[in-house]
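The chain below stands alone and is given in structure tokens; this is the form predicted on its own.
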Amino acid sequence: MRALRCHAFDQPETLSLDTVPDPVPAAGEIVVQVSAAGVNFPDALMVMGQYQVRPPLPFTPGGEAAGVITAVAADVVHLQVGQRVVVFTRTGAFAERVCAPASAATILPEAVTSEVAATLPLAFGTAMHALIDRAHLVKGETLLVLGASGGVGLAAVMIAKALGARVIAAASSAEKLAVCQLHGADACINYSSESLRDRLKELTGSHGPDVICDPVGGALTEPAFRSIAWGGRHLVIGFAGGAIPSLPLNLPLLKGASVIGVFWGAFEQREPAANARHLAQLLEWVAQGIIAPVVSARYPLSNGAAALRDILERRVVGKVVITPHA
């Protein structure tokens, strides 16, 4: 089979279109023909040896995909040939097929489409745990996004208005706050030409929002937080604007608000019932067209590479995937 292979921790650029053995289910494993595997942020981390894991090389990156089952194990008994599943798999899922533990595996309604599957497990995920576990959002709070047209902020922009919140959509562009809009966002700012403290005053008068979904990092951080509501909750997500941001520590204390850590992988290996939980939710709000994934974008596995760069570049409106096999 083909798969998108990692020699060297470089650029996207350097990843090669390999021929390696079709993978054979070890003891309670699956394999599965892949339809669509979702591209994240961390994929191009891990490739460029950026992230919190560094797997043995070479390796085939690629974390989340959907398709269908072609083999299982023996002792695998909930599952079987032909079936239609979502899995996570931290790597291997750019690639034709891939092996993946039973546990991790997830089957789709017929509703559907594994190109919207794939985009689920790691974006979504992360803003269901984020808005949920970690913020506790209750309907009637307002929700500040930022970078909200990229996977996670536009995750957490549908699943805040199926939860009841109030949505402030923040972004780099018209064209991308649009997309916002459209998946419900209540009010936008674009932060390229607009102050975001003047704004956020404008849109919650002295209130300021309670919680914000911040997956960006870099110079947003601080402003964002001094506009944070009392009590309200500041969730740190990741760092796609490329600078870890220094907060100073009298802010929290003068809102008396909280800065909370967002780690979904940690979450998913420590608490895999939450996340199956978290995930069957998911699949149903999208089978009862209450979120609308939104998938921008396809690439084939040689072109594999330009999706990365893509992400790295943050040109992605919503998710794209891999489609090994068009």
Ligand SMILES: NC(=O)c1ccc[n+]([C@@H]2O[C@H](COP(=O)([O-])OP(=O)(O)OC[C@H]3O[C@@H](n4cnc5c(N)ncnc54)[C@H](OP(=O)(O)O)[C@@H]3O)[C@@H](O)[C@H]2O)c1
Given for the second form:
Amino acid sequence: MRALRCHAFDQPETLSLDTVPDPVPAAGEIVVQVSAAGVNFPDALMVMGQYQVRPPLPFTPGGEAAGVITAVAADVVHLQVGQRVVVFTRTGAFAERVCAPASAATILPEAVTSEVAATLPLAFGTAMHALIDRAHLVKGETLLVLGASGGVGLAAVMIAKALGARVIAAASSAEKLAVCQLHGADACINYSSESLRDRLKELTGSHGPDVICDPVGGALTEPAFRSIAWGGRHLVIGFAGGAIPSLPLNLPLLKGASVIGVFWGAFEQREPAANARHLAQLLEWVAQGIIAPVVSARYPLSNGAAALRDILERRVVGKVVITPHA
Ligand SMILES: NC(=O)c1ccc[n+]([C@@H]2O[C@H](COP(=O)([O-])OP(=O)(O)OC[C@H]3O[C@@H](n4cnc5c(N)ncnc54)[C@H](OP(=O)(O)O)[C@@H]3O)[C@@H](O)[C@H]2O)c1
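Having seen the form predicted on its own, please provide the structure of the form predicted in complex with the named molecule.
What follows is the entire complex, opening with the chain shown before.
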């Protein structure tokens, strides 16, 4: 089969399209024919050797995929060849077929396409874990989402609306904000042309946002935190902007506010049942039309590097997928 392979930690353009042996499921595993693989910022970081985890070389990147089961190990009894599933694999999904632990597979309802399902585990899973388990966001609260048209950002916009929150989307262009509005954002801030703090004051008065979803970091974190509500929760999700910011510790003191770390990868490993419940809820919301994940571009395996490059250069809205058999 064909697989996109990383032979050295380097720029995405150094990935090569190799022919490799078909995967064979070990005990407890299944093989999935990949209809679509979700592409995420951490995939690009992993290829460049800048992620927390550096897999042994060579490896096939790609952490999530959806498609049809083509093989199951003898000890796997709850899944069958021919079923359509979504899997989280950490690596290996940018290929025609991928091996996954049977425990990491979820059967898809008919109403959910494989393409949409492939976008759910990481970005939507992170936003669910962040808003529900970490921030305890409740109906009527105001959520500020930075990088709101990105993978995690747009997922947070949709999930927060489903939970009944008021959502302020913040992003770098009018086009990106238009997509956020289409998916339920109640108000928008263009942080390329407007002052984040002034606009937050206009939009929330002296209250400020109750919860801040921050997958961007850099120069946005401190002004956002300075505007947070009394008792607010600032979710530290990632640093797509490049710089890891620091915060004067008098600020959380003065606001009675919390800075809350979010690490979905560890949550998924430590609390698989809770993560599975989130994924089931997401699939139900998609099937009911309550959330509508955006797949803004599809790439063949041979052009997988372009998907990673588009993410790194801020060109992606929502999610993009690799479709190895299209
Ligand atoms: N903690 C966790 O468990 C967890 C899980 C998943 C992802 N993450 C991290 O969260 C971050 C976002 O992931 P994602 O998948 O949502 O990425 P994404 O789809 O690329 O979105 C990131 C957003 O950040 C903004 N941004 C600002 N400066 C940027 C820059 N220099 N380069 C790229 N984007 C920039 C962009 O919006 P504007 O152009 O509008 O500013 C972009 O839409 C990454 O750092 C990722 O590693 C963490």
